[in-house]
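A lone chain, given as structure tokens: the form predicted alone.
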Amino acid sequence: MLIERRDFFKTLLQTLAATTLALPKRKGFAAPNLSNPKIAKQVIVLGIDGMDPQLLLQFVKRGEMPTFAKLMREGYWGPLQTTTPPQSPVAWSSFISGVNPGGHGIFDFIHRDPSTFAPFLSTSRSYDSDRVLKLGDWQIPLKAGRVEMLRKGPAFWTFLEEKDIPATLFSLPADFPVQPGKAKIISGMGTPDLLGGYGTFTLFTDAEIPNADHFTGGRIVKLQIVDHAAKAVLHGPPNTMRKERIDSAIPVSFRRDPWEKVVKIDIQDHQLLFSEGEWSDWIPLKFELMPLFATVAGMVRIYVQQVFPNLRIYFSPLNIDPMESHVPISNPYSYSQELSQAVGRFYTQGFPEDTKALSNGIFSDEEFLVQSRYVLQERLRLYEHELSRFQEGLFFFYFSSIDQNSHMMLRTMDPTHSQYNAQATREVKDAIYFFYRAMDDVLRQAWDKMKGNSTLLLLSDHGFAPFTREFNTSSWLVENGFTVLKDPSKARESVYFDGVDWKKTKAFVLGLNAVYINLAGREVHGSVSPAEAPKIKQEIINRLNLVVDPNSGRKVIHEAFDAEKIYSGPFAHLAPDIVVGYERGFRISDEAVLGKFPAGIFQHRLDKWSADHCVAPSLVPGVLLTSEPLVKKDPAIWDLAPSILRKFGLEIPGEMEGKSIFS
């Protein structure tokens, strides 16, 4: 997405002693206390990232999603309240931990420590040993680095595990690094790839790739082809038991059929050969760290674009192998080995549709959305597996394709969005469409397997909005003298706020919605004093209310809130100091996001990521239907934690202030 793995989250370590993160293992579960009549034996609850109200009533009204149809007329069905911003990891963690932000401590995509200002993924923070041997140039880990997941506050299954209801949770976002437990999980969004990242392909070409020094999200590798052959080394995750953190790397070597087009590929100990336009399987590899020691275990697929005139072959990126993690993935441990050998190696990267790929104009839209069925096939083999073993208790199972989808491909379906082709194949602007009616299917098995006393629930975490205009909010602030720089003329030149006079400035952006007050005994270059602080984000927040777009007359922000009147709960003093709830079209620029300062207040939005949920919450609220009629109104995602436990006999724990949506 907009994180770049080297700057904002370190390299989990893969040490020899990393294994002692891995969970211990478990061979069963007790059986579950069902001595209540009214327990249900099942709780079916569908995860569908990103499912807009406005999008599935289209698509059910013309017919093509008669299982939905289905369900709206014997359940419920209708808009879902989001989280203030309507963020994946904050809504996702109000749906685990059933409270507000401000009772979990998830606010942004992107934290910083105010007393260092270092930036990091904000549901889970790595870090490493901090007692080595040094031998030379080697630094070997006498104990164990952690993995600290940063989502605060219990988990709804816990409560279940106490009682001895089964539960099974596959891919939930925000619930990296799964902690030890009676539940069966997979991690979702906030797993890393296997540099740390969000997922950083690899392209090896010997063709001239524009902008390929500015890319985040890839690596272009430049071959030279001598006699239809090119050798090349696959960087992987940094060796944090060198002085020096050198990349691990495997060779690789490429071999072009000089008449037709196919090519060879060795790596390791494979010996693959691909025509163009082919898909591997999942590889696994192995990166050594310590020779004949350490070595840590990753897995690729691999894409051949290209193989005349020019070469051009594809690797995803790195994910962290199910059959052999270092990291808590999943509980038991072996869990995702189980998984691995039913149905094959999947996607442990959180976010597994590769945006990057498309963004920098690596993919096609046609090469993205294969690369994405593939992903989603995955993801049903995976759910029917588990589907068909599932009997009582609790089953959770989560889908991220209309949500990745959506960002990317929604251009292709609005002939009133500003990338709109009125030229592209049917395949692409029926896009989305193709997403929608899969997860029509999906809810047809859900619906299939209940039996009786048995409660199914959908769910997403926020709907969609157009994104077409880029505010540059950080400039903003600098225009109106609340960020002040050392040298304006070189404003351009700023990287993660490195041209700031902090003692100067009174606000800054730092994420997708957020906007901090420089509050001094806080911030480590604080300068507005607390008694000060009230009036400066009073004035921000009222000013930024008022921001026209020149271009259209259309304002810009829909509503600036002030935290501190939104968030409760024992975390809500680490929120940011503003939530910027921007209007449907605009969002904030992605390099404003990350502490640089753009030229200009607007611009057009160029990425094909040209649709977005960043806004205000009113205006993206998710979808919510279920198998039986609500007792409460307006039902919003805290809401559903507290009601999957009611539906199990047990009471609604003192911390969660979610509401039981059902009698």
Contents of the next structure:
Amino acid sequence: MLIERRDFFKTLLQTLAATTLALPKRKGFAAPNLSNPKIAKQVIVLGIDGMDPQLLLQFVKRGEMPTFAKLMREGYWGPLQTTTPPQSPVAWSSFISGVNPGGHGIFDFIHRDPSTFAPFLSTSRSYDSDRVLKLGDWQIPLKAGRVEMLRKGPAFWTFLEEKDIPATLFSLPADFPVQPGKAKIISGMGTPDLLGGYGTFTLFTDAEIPNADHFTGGRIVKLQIVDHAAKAVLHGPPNTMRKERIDSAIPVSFRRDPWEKVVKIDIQDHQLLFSEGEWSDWIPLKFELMPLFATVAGMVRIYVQQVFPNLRIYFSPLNIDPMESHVPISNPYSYSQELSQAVGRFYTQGFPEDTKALSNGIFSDEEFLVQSRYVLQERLRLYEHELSRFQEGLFFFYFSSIDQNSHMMLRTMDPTHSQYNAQATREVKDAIYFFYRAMDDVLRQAWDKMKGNSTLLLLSDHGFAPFTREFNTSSWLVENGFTVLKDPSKARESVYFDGVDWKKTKAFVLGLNAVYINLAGREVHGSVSPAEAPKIKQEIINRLNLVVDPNSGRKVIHEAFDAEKIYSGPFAHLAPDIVVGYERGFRISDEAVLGKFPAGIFQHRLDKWSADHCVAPSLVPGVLLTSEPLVKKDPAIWDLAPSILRKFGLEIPGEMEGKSIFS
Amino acid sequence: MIINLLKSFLCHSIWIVVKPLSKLPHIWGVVFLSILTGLALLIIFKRISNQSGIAAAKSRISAHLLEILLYRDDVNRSFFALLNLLKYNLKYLGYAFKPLLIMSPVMFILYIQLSSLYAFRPILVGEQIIITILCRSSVPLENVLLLENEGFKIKSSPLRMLKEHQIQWKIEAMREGISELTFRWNDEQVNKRLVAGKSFIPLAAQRIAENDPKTILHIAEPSLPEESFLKSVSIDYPRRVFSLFGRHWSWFTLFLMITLLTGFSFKNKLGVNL
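Can you switch from the form predicted alone and show the form predicted together with its partner chain instead?
Shown next: the complete complex, the earlier chain at its head.
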């Protein structure tokens, strides 16, 4: 149907008018004057993932964290209420948007698509190009693929952008892919490695590695060494330009000296020579997707773990190259390049510490610490560079070191922990302290930078608890008849729910804290009618709250939450039905998270990932430290976005539920 | 001896031309020399080529192209036009062959000279690179040493490749300027110059035995004596890259592009048939 030009303009005007009216009303449209003494000139926010209030206090009392001690005396410090569940993507999303999870739609690390039951990482989802030209074995995209950010609602800095208040945010969690705007941003946690996951290492070795087939987050490439030389292939991302999507790959060759502990590695144009125990700097690589036509840039760090008797060469997870990223990790695009040129390439994957290498027994505690310290040093270089350039507006900088090291190393300082090793070196026992102490220096630099009417905020998204007992929540649901298996004798063979009898299943576990009712009309295999759902949900909650560990007689679940009672907002309907808040010491087992049904309900945690925060939120509050007193009691992580906006003299937007913590 | 004299002459002659430009950003040196080369080649081409023959061949090519276009319905005529097109193309190439034959050695010499200046950069203080030596087959690799001095630090044990008679070390530059890498086997000693810092001087990425023809490619240092226990010493200097229009270019790509551009831009002004 053709449309008249007059009709077209009429429709256009009506649409514009409707759009304008539909915009949320925001007060205070006059641009704030940052020289106004009542308005903050600078707000510096330090995001320290996983900093625990009790541990912080314990370390401050040792007397070697003078800046924390000073700020605790002169400003405010205390626990910070975290989200339910206290998982990083959930809590940082609440920090960003000033709302509870029902307002931003992130409820766990892992979500599922109810219409297909496909699992995905909760903060972003990528889609291949839907328009391709097929030529033999090739498929050439005619339109770029896309990555979708799943966190909903406006981020607080978009309100600063509207007022031309400068904002720099480095390694911002739960903000991948970075959205275009005026703020300078590098995405943090949630940013995948080049393979699209949270980080997959590669170990090239001629040694036999036990359980190598069962590794998660790592792969072993077996070498055949002849005359002290070996050739292999480093696999890259799947080639989306090939119909069969085989992995892209780069040949790599190894050569060792017959007598000395030294290895030569040839990869692409790089000729590298390393002694045993040496780490490389970043090595940029190009994975060819189509000869002369398409490549993907990545980078890797290499560690020569052992030369004799077996060769063991560790390749870190392939990171997206900040000099040449193919996905939006930076705004503007040139910002990551600018930083790389100034201080060198840097980790872009959301979780830069190689925790999987330690979990899988590839790294020793000492090796993990060396890699973690490298991450910290790199972060500190970036921090010092960016802080020195910061003049006014908002400055946010995120550190992952305490979180990742607490997961892996908290056991080394806790004599009551089941994995405590009294024989460990002093360096290992003091690992956590080392990273807390480093944050004192970070805080001091920020404090020194403040001038005029400035505010300093330090926050963590959650604290920490030991994790010594695994609870197989999925198997518990089977035992209690809520999940039904087709053949219970094959329970252990089930991979991603493939042994589940959906017609009889009333509820299932997916994610670290989530339980879903198998609701008809919502879930693709739904069997529970909306009328009977509340009763089943309450029954599960009641029974979960009574679970006791036969090993110790301790209660396992601190509180199981009914999602309807704790979440509100436009995306609350996407939430799981029950959020399980475990007691300290307990957490869901790794296998139960993604549709497996391990034997028994409990087991000892043997993995070195032996501290966690996916428990009840009241047990692991975060930390809040500010340079000035607060007026609000019991501050929560969702109060910080509104507080920052108020500091810049802006009204708190109606969509934010948090309150300003400052006067 | 003669080869070393020739290398020294080639090195010094280009350095005399380039030295006044050395204070400018290096890309200007490449641009200036490319334009100069483009103009010089154009003039040489004019002098040594059969200009009238080239003009005639080009006219015949144009005429037969037109013939094909005009008589495309006439298969017979088109076929003979195509044959003629091929004939005059070959003739045109024949006319171009002689000047190319004469100019190729000149270009080769220029390539060697400019490579010594623009292909690599000295290593920076603190930067690590790989040194490779190729030994004669009679030399047992276990006994060959690299001697450390205040100019550099050895950062790895030697990596010996027995079949290839090669040894590699990783070293780190410790101070700016020129220092000597000294390799020793029994009482024999071989040196190779290592340049560190931001200075701009001719570099030799390799020092090769004088009986190896490849030695002519590295004019900034004399060849190794024929009787030396080493066949070559190589320093893995970083490649020099030039940023232009938001992309990184090697000196040779830039040189070729600008030389060609200059040639085509000035051919009419200088009355040259290309």
